[in-house]
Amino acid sequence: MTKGEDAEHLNDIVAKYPEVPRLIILKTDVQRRGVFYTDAAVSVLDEKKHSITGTHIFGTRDGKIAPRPESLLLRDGTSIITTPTAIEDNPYVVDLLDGQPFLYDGGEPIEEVDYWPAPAFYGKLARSGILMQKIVSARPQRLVINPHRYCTFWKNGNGCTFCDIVAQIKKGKKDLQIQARPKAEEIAEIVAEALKEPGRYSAIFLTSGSVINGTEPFDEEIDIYIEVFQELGKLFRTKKFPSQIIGTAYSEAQLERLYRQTGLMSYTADIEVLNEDLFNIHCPGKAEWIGYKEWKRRLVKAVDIFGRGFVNTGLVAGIELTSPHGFKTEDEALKKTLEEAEDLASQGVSTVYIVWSPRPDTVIGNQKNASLDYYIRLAKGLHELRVTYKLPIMFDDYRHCGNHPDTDLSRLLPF
């Protein structure tokens, strides 16, 4: 497909789905195809003004670590979590037009964009001497913390087929000076500094690799989160504070301990793909230690603890169509995925998706993701499930996260 054909395809999809805002469709396509930053676009980066590539837990589509914009903002406030992509792979291009960054396709300017603003704590040093942004990063309205950057599913080669967390920490230790396990006290020190910027943040988000160690599998992972959250809790006057984790699917006892001993409000455990056979193929570590049916059961039980609207699961949308095991057509993939998502929604669990980004250090990194039409239909379908089952989306919405095209539609929720 040529660049011109892709641009025409975008316009066709915008015309086909008038109920979906154009900028959300554009965002989805930018995530689907990736971006390439020209030298001119990179030249206007200002580390005092803009957020520059930081402490990523996952790698880039071009496999490089280099100073580039952390991500993009559209004029409606929509965030695009971008993945720098080689120009040969036909991404959108970010270049300058009259000194302003613009998205280009086929040599034509498509939409004005801006770089994420840098928070005030970036560039400051923690007491240990490390740059604060190496431990805590920021999206426009939330703080992002990775308390543990290694996934123990990889110890026996059972990491997820789309994941490059281990490859990235090996690169990041050297090139970004990333700590695999920062101290809880240092995390709290940096968050305290970040919160001095009034009105900037509305949530704190933690995610890590899975840790199977403990008397019960994942007890150590729970301990890591509890330690960090208890330090963070000292910064707030209320027991609970706006916060979310993406963790493993924990047992009821582990979830009760996590909820009771911390200020955590929202819990997400990403199942990645809503099909048992494909789950076993793409998430062998999750299948080995928990299993598909048990993962779903634990999600549902989490609703009893955290409440409706506070329990989610995520999909890496597009992997369900990869060869040779995936669904043969996008229609079949959509039907089966939404059926499973509705089963969860009817029991109080929301499903959200990210656009799969094939990365070179992953098992399926040489395959292509799905069509733009598929991603828009999936976004509409998941949004309609939240409308049907009256499920608010609290901490994965467009304000707090910005990585889910379906939850960008939460601006339209009637409740």
Contents of the next structure:
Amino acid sequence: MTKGEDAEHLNDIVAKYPEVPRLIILKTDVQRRGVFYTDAAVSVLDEKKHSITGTHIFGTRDGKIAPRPESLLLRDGTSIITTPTAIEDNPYVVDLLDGQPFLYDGGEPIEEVDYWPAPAFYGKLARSGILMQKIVSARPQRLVINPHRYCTFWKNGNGCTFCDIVAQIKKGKKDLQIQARPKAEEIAEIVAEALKEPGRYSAIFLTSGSVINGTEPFDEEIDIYIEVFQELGKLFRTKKFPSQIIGTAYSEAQLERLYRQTGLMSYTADIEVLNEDLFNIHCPGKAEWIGYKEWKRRLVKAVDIFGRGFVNTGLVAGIELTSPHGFKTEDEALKKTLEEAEDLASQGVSTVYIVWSPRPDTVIGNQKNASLDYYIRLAKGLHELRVTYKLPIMFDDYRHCGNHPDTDLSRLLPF
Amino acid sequence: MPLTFQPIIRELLDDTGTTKIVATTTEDGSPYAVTSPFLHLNHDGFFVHLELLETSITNRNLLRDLWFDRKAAINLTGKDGRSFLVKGVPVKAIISGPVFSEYYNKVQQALGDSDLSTVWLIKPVEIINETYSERKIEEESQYPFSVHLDRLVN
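Having gone through the form predicted on its own, I am curious about the other one (the form predicted together with its partner chain); can you provide its structure?
Whole complex next, starting from this chain.
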């Protein structure tokens, strides 16, 4: 497909779905195709003003580690969390227009963007001497902590097919001096510094790789979260504070322990793909240690503990269409995915998606993601399930995550 | 914005006695109007509306306006009766960064423990003078049949 055809495709989809905001369609397409930053776009990067790539838990599409904008903000406050992509792969281009960063396609200016603003704590040193942003990073309204960057599913080669967490930590160790397991006290020290900036954060987010160790599998993973949360809890006057983890699917006893012993308010366990056969193929570690049906059962049980509107699961949308095992058509993929998402929604579990970004250090990194039309239909479908089942999603919305086109649509939900 | 109006608009916005209203419409077209105590013009000529509540109906309506190129309305009425209606398009929702931080601090200084959801920039596209004393003269000169006769009796 040529650049011109892609630009036309965007306008076609905007015309086809007048009920979906153009900005959300554009965001989705930028995530789908990636971005390339021109030298001019990179030249205006200022580490005092802008968040610059640094602590990604996952890799980039072009396989490089280099200073570039961490991500982009659109005029509606929506983030485009995207990854630098080689120009040969036909991404959107970020260039300057009258000094303002602008998205271009086929040489035409499409939409103004802002680089994510840099938090005040970036550039400061923790007591240990490490740069604070090596331990804690920030989105426009969220603090991001990766308390454990290794995923033990990879020990026997059962990591997810779309994931490069282990490859990235190896690169990160070498190129960025990122720790695989930062100390809880140091995390809390940095968060305390971050919170001195008024109005900057409305949630704290933790995610790690899965850790199978423990008396019961994943006990150690929970211990890590609890340790960090208990240190963070000392910073707040309320027992609970706006926060989210993306963790493994835990047993009821583990979920109870996590909820009761910490200030955690919301819980996400990403099932990645809503089909048992594809789950077994793309998430062999999750299949080996928990299993598809049990994963879903645990999500539903989590609603009893965290409450409706505080539990969800994420999809890496597009992997369900990869060959040779995936659905043969987008219509079939959409139908099957939404059927299973509705089953979860009817039991209080929201489903959100990210646009799958094929990355080089992954098993399926040489395949293509889905069409823009598919991603927009999926966003609409997941949003409509939240309308039908009156499921709030504020903890994972544009403000608290920014990576889900479907929850962008849910900004207009009246609950 | 017509330059002739700008000083008056700024004057009204700067006067603490001015009533400042932001009016929007819901998805089905129902009107929704609220006071906007922090409303002002920025240096670029955009109206700045500070939305304190993330889930307010106005916040959602402004987002819908931005997404689908619809207009909102602003009414400014001074203590002396001068009144202007401004139609505008919400063009930017600022939720982070130095501009947001500046307003977040201002809101807290003004209201104490309070929050700020969004800094809305509204681009004015039309300004209508609704000052009654001026509209009355205009009405009576252009539409003589709009006048009740008892007002014309000797």
